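The data below hold one chain only, encoded as structure tokens and taken in the form predicted alone.
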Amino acid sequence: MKSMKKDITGPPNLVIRPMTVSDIDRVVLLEQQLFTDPWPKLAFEQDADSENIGFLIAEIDGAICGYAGYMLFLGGAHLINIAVASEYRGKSIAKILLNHILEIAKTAGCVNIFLDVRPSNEAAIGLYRKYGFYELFKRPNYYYSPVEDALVMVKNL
């Protein structure tokens, strides 16, 4: 399959950088705005100290417009989350964040990357399929608020 790494251009002043502890409050606020079952602040704080978990920030003019998280493990990676603020959607920010995480996973020697997604999140599923992810199985009742299964998808790197 052809590589999906493209020269995707987002807004001209878009910066992708690692998350810092000082970003956590703004990320938690965005998480609460976007998701019905948001991660608590403590989860981001605990992950900030992990060697195997990382988050990237998408920032425009000092404002956090999105973020993405990943976990590296022996031979593989897990895409924890990609989130883009509503007012910044349609500007390729999710694609740019996904490309960065795919490169991080490849550089770390991962052979595949997994993710969980709500079956009702058709936009995300469409993006992941364009990048070569395919469905492995469903996790029953994985999400709450509302309760929904998770599709587990994988991409071979």
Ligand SMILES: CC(C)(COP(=O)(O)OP(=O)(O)OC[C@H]1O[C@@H](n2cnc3c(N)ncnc32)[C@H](O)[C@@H]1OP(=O)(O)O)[C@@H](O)C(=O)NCCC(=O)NCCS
Given for the second form:
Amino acid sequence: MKSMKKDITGPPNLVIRPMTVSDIDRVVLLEQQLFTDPWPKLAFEQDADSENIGFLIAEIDGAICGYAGYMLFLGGAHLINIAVASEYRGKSIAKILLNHILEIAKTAGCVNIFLDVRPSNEAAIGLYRKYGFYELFKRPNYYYSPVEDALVMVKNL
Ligand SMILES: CC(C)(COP(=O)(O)OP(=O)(O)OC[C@H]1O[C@@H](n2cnc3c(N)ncnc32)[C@H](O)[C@@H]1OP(=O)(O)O)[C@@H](O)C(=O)NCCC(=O)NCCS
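Moving from the form predicted alone to the form predicted in complex with the named molecule:
So here's everything in the complex, that chain up top.
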């Protein structure tokens, strides 16, 4: 895929950087605000120690406004999560985070990237379709709180 980074303008002062251990408490707080089935702090702590998992932080003037996680495996990648705080939405922050992850995956030699999403999550599915992800299959009753299928989507890199 051709890089789209140059085509997107985010908010001024937006910085995208790797997550550090000192970000985890603030990310967990956002996770609890944004998801009905939030990941526990321990999951972020364990992922911070993993060699093939990475998280990016979107920050404006010291405030964490979004984050996204990815896993790299042999020839492929998985988008673990992507989230933007409500007050920062609609400013292309998710697009910029996703662009960074697509570049990381391509640089690592991945040929495709997978993700799971709730079929009811129109905003996220809109973002993924815009980036060329297409639907593969559903995992029945994958999510809890509330129980819902997961839509598995993939994009060729
Ligand atoms: C999905 C989410 C990350 C989008 O963040 P965002 O920064 O507002 O997204 P962007 O401004 O970068 O918009 C990217 C694209 O997403 C799609 N999109 C965003 N919000 C949308 C909405 N409410 N309805 C439909 N499509 C939407 C659009 O295609 C948009 O492109 P456009 O602005 O050119 O139309 C954000 O809504 C969010 O954090 N939701 C809660 C957490 C979540 O559900 N994460 C996904 C887990 S799978």
